[in-house]
Amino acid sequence: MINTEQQRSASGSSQSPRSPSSQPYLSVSVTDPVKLGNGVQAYISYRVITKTNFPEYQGPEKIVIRRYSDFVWLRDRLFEKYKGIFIPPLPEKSAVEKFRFSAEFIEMRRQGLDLFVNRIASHPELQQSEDLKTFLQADEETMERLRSQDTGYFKKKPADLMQIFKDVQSKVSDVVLGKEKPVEESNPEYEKLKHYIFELENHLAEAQKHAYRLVKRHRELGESLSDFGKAAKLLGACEGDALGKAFSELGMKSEALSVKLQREAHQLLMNFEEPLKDYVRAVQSIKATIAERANAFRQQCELAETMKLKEINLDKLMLTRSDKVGEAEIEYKELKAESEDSTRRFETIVRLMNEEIVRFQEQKTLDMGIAFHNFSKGQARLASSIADAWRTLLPKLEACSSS
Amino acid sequence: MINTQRSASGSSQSPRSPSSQPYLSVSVTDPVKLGNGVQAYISYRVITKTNFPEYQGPEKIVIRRYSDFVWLRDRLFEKYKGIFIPPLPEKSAVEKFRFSAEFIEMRRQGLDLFVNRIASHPELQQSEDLKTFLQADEETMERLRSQDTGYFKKKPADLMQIFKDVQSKVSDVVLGKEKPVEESNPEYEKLKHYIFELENHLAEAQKHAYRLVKRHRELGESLSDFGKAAKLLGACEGDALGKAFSELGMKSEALSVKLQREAHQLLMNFEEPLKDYVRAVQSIKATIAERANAFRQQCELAETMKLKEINLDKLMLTRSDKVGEAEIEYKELKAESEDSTRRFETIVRLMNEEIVRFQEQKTLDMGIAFHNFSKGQARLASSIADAWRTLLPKLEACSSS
């Protein structure tokens, strides 16, 4: 880990105007998805381009090739090392097999990965990580070797992971119901946070489900409009003259608008449903951090308990002038050091989490605000152009009726 | 039957001599549910405003139910062969919708249109049966209705058979399969093809119009669900982000209402005219069947007459004592044949006029329907665009705070 106290401000691609070359920056982009390999071994590789003036990095530009499991490796390493920090979420791992190589899925994954890396690169703590440097700079053989050695947190069986989440959830409700003598922090602020996170996850999942349905309904309306347009055109061909012309015009307009509607459905997906899903994943990452904090707290408590017992035992041995006193004193000192380590680790997590909550809230407000803005603008634009399209049809229909 | 041609329109009168220009104006209003349980039915007020001398004017109100309209349609179909009798709205609906406000209103509109089309048809408006329908008291109407042995009271199977005959004969003639007992009139063949093709295309268009209505409704429901979910998120978040979620939620719910209202409008203003068009075409098919019947009858009588003529000549040559009898039979047959020919020719003449009227009226009706449809879509899209735009400054305020 790099020790310089200097906080770096690294943003996407902007630099301070005052001293362009001396202001530190770290800018990453994930681009150019390419399908490699064959059959079941097939996978997508991405170009990761790093532009930076950090002294430890090979600058000013470095390009490496990475695949999805490399990003997973990075996320796992950061999760292990930076307990207390909300590690940015990855886009989903596997999709329904037949969509795995569809253009839409690949593009959404690329955007998700680009966002993932940039969030790490702009986080004051995480950007200093050695593992990040490795990820951005190491050659492909080194990366492959590291990836296959990975025994990261998330490599645990999904069942283990779920159990930890369940523990957190049940402990939360147990404490709330006053059921159990807490081996949990009795910190009302923290309780509020945990409740907020769990409630948020439910509401987000609901909103995301309905956003998905909205996209689906836009598509369906578009398809119906297209079918109707075709039927109207057939009628027009059958009728002939003014009426036939009217049917044909109506048919063509319907088909054109159908295309618009289906394009809008796609836009909705990219600009709105995806940010909501990203929000859900971020919340799940926070839950994992909450589980880590609970673990650290439990560890601290257990060590404190064990230490107390050892102290009582030591006193007993000293009173009886046992020859085991020396051994016991050494054990006690070791335990005390462990306990102090554990306490320090826990307190670090608490401190970091407090900062993280503030950052998370600010960033989320910004991200969702932008997403809503794009959504509303898109809807307004679509509705406007639909209104115009129908209006241009009116004079043509009037011409047909009066002829 | 009254012989003078009258021009009767819905409710407008000539500005020149308001009281002397003949008019016949009808409206079907005030649906009221009467009776109980399975006997329940809807009754309508039929208001007639007219200055026709044979009518009790200037205004007369009677109470009629759906089966009275059916009686009128059947009587007109029997008496005015060759004329396209205006169509009735559908007879029965799925049981649970039979008394829904929407169904009742659509049926009322359909019945009003039905009667007005009759009242503005130069031939049909002179019908005695129309006068009975518009003027007779309810007991008389009930008595007439129960006596009805009209065309459409035939078993549906019989009716279908007639249509099938027409359809198969059309294709047989087209394929040159059968020695035609059909008219070999190329204009008429074209008409029949047009009618059958039109029916298919209309049914398709009407099916897709119905689906469009359904999809508008579904989109509206999804938007409402999404709005509710967004509002819950807003309540959970609080502050600027919460406000943004809430605003988005409320706007979505408001637009959902608009969309579902538009779906209803689409139904009334567009899908219904298309269905009416389909029913009109089915009525024309029934008239085509009548014409085919009349033609067949004419041919058969002509054939029979020829045979009788040959037989008569034979009898005259042999100086049989049956000659007198045969001559009388022949004269009777000749009169029948001439009647049949006259009936057929009347049908042909009327149908030619009807086709022209039908095309003109349809062009007008569908033109209006499309116009309303497009205007409605433009208005809806406009107001949706405005609604989203009013949201933008509120969202910007949330993001920058």
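Every value quoted in this text rests on a predicted model; they were computed, and no experiment measured them. So that the term is clear: the rigid core is the largest set of C-alpha atoms that superpose within 1.5 Å between two forms. Positions refer to the first chain, counted from 1. First, how it differs from the form predicted alone.
With a cut-off of 2 Å and the rigid core superposed, E223 has a Cα displacement that reaches or exceeds the cut-off between the two forms. Relative to the superposed core, A242 undergoes a Cα shift of 2 Å or more between the two forms.
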Contents of the next structure:
Amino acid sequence: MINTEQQRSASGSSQSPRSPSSQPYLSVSVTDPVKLGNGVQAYISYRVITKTNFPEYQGPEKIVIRRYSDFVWLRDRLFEKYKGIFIPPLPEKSAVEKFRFSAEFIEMRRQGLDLFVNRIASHPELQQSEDLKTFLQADEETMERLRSQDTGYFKKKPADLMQIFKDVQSKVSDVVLGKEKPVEESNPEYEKLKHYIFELENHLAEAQKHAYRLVKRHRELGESLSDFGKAAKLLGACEGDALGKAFSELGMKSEALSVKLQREAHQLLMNFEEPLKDYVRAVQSIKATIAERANAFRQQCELAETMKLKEINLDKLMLTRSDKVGEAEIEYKELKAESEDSTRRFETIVRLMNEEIVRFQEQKTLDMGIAFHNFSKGQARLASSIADAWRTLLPKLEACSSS
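Right, the form predicted in complex with the partner chain is done, so what does the form predicted alone look like?
If you are looking for partners or other molecules, they are not here, because only the chain is given.
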């Protein structure tokens, strides 16, 4: 994943605690992962350090202990309350037991959680959330109680958000006055946005797949060079002076290059593959918001149609001077108010999504620029190191071959 501090400074997402007190800041650090418990009950805890001058917080600095499920609680709460806003994605949870507590996975998870909470803390709307304040300040017992009470969207719904989206769009409302009213929103700009998001997910996933292969290739080449280096040194030990020395140096160079390849593989994983994977998850979060928009549009249409039926029924009752007119008028007014609320909710989602996609595009351009720059710089550095290492050996190997 892109280095968190590098991304924060690039995006200007949070002020430093050393900033002038007149400037509001909210900075969060996720640090010190520690394994607790044993077996299936084992988990990683993190120190979450908050530094802020926001008056609604308890003080300038607060340190709490959190676990992954606490971050899930925060994500779910924000998704339920902030319709239309793209909630930042969480790093994935390893399903493979042997990788759950590897140092590399734990560090990737820590960086991902740090990025997740700082994206929230830097968002103009989300940073005002009461749930964020709770997450950053409540004691562990309070968080445990809140987690046990919560059943968020991502727990109740299927994991495949694309299927949710298709299910919502496939529903058709009842026929009213002989006219069918489709629940799918027909808006050229919205259709263009959906097409872009689905295409982006496919392309990002493909790029991430090949980035994974690059990491794997670097690691395998590093392991092969290490094995070859050991064999070359053993060969050098049983040969004569000049040839033996050349083989020994060849072995040492191979082992040194092996270390560089392994180091570059780790950098490639953290600074290139993980940012791509993070944006795949970000797009999935956007698709969840698209599904919520489709659901809000459907509800708005259904309420509007029901209101038409109530209006027709009310007119009939008024014409017949039925004694049920009063009751029908109350029902109609209540339904009209509900319909108006539904329309406002939908319009708010549309407005927020329009703002969010602009913010997303700007941040994506910045983050992908950093990721691809890191990739290119790392590959150039590695290629130069490999070329220099082999170049220094050439005169000695040529001397052996000529003799």
